[in-house]
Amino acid sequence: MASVTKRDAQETLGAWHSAASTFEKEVAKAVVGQERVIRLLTVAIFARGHVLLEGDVGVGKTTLLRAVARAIGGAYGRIEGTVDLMPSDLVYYTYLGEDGRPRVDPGPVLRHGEALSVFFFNEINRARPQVHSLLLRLMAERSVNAFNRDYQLPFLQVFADRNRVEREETFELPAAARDRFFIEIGVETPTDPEIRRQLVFDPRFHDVDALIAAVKEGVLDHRELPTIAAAIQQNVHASPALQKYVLDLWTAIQKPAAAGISLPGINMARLIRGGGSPRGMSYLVRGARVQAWLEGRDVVVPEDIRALFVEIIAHRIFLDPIYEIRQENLTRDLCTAIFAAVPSP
């Protein structure tokens, strides 16, 4: 019986692994030249896992996250970050009906019920953190209390953006939330010159609707994901060997000094203020299994490790105060010496 269930775990990881790379092609329609970027989202999508994307303003972003949306499919929540956000707007909103009586309908979070799969939160820098405490229990939990009710939302994926040039009237998204972002995606402008030339002079690129609506829809079917995602998780294995490689990778973040890690100008002994939380590390193993399967192994190898580590890993990395103004360049240079430090099995 176990063989004829592995048998059939095996062939229904198959058909999945086919819709990946479908979804893959579809989103791709929309955006070019960002295959790395859509390989993240693709393993993020089949870990479960909360995605934020930062880029320059005008990258395609948006236009990204809404090929993504309509690839899965299953229903779709948005909200605009603003700086006078309440929590309560992302759950409910009031107005005046036609008979001048007051009127309370269900939010972006709320409104589509169970059947939400999608909630894309554009400039969540621009949200006060109120309203990150509340997108918090939201990722955490995948629920969310409202007129006296606790709601379910089994089938939820959150995907933000924040833009990385504008400091005025944005807030730091706190460490918790961060936390729970499962990846951080950055989305730079291709530097290819034909696909520059593309992007600038096709007129295809210039309407982001038919951009989005030549994306096969429900290329994905949201309600399967979850399943898909526990099989993938229990059919995809690490050896021993490889579990001693995260662990010397995980000492090694919080204590890189002891590892014989150095960084110039750098005093190692007080650089890290806290590195790699067990979830951390637990979501670079989920990853990294899901990346595994995407190239066709059931096994892990140092190789799926290293093409997440810096997306999964480095906003987890907390810097002392004297160091945080360079925090992105030290954190991708810490990593790169890490892989320098630690042996590969």
The other form holds:
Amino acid sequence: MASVTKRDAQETLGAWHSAASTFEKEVAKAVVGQERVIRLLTVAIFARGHVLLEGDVGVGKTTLLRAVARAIGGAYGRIEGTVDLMPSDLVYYTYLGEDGRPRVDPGPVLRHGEALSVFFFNEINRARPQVHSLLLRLMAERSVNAFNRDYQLPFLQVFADRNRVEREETFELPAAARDRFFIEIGVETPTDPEIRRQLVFDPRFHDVDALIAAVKEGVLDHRELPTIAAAIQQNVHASPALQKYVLDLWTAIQKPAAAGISLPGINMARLIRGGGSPRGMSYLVRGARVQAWLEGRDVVVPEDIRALFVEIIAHRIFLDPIYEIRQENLTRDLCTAIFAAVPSP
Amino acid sequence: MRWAAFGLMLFAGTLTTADAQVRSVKLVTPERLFGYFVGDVLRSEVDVAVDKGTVLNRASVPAPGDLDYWLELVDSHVEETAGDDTKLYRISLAYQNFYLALDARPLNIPGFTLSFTSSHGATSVQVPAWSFLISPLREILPAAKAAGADYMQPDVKPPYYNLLRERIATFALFAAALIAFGILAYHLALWPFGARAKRPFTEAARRIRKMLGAREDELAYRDALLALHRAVDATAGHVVFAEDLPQFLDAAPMFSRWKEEFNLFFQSSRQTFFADNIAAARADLSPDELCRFSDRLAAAERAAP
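Now show the form predicted together with the partner chain, given that the preceding structure was the form predicted alone.
Everything in the complex follows now, all chains and molecules, and the chain you saw is the first one.
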């Protein structure tokens, strides 16, 4: 009986695997030159993790998310982060009715009820910490209390976008908030000259709505996603050797000096103040299973871990204050050094 | 040593034939001709200039040996120098005196005759005798002493030579030689600079052969794969995953002809470590093949410049 279910699961997974490829292809229609970002988003979707997008202005983050939302299907809600945004603005919509009386309707989070599958929080670092804290609850529990009752949002996936150009009138996301995001994806301007030329001169990219409309709607069934995500986690195998490897990586992040890792000009004994929360490491393995499945394998290999490591773990490494200003480059170098030094298998 | 020209110029008139085949004869004796003791050596030279074509009869040169009961010719040799139309014979003679004199008196070194031959016939030249004054070494009537040994004079102390400079020079040169050898050893990578270029594959091949030779089980196969993994990592300088193989082969082109085998190796490694399917891994790459593969890599590593 058990073997039959297993075979069923594998057949379902096979069908979903082709759906995932279609999803990647459809999203790539709207956003060119961002194959890696699309792959990371796909991993996040199948790992049911929330995504923090980072990047310069005008690289197509919003377009990308709209394309993703359209391809996933389900309802889509969005809100712009501003300095005067209050938590209640997420759940309530207040206005004056035609009869002149004030009305309170469900806000962007609740408007679609359970069907909400993609919630896009634009410029999250412009919102105040009290908004962040509501968002954290939303992300962690997929439920929110409003109108004196609990709303369940089982298919919700939050995509937040952080503009890293400006610092004024912004509220840096606290470590706890960043830890709750499954993955932090940096969206860079494509470097390939041909793609850059297309982006600037091809009229196709001038009309975003037409671009999004070209993406096939509902390639994935958002209601099935939690089930299929669980099936992936159950059916993709992480061997003892791989488990040991991941644990070694974790130790190496926390005590890089003991693992024989050194970066030029850095006191390795002082560098790390805290690194790789257990949640972060479990997210990493979750992501790696999805990555393995997307690559058509039923076993996780170190390459899967490496493919996601920087995006999932780097923002969970906290450096000594004297190194904090160089955080981004240092953690990236540290991750590279860790992969060069920790033996596998 | 300065020598006084004591000798005389002899011209044709003194020669037995009228032909001027011998141009000149010069006898050079020591400058000081007095104050010699028993055992002293006196040196003289005879320079004879002759025409070209005139040859000294070597037998006429006195041979070393006793000349008298008190006089021994200890050395005699002839040097020949050719000029444009003349030839110079220089005859060096060393006499040792064994005369034990009680008073100062002259002693005679005998003269001798040198004979020459030329196309015109034979010629001879008389080298004159010369004399020097010998001096006594001890008193004739010493005061009476108690013991016979008291008459003996003490030995001359050996001279003291200060060797400090030589000693310093010796040490300095020795040190310089050591340093030079050190530099040479470093250049040629000899001991103690013999840390040869690391040979991870050679080492791994040796260990793999040992492991697989000793045991046939799956654990040995696993360990052998691990050993080869570590060798690949050590060669690359960082951990190499299966998907890094192309970059690895680019960086280490001496192994690029084993690309297929490398692929098989990484495939087996995946099967073994991540899919927990050693049987499939051994079907892809048998222990024997693994052993041969590591041997080949070791050979390629040694052959690389």
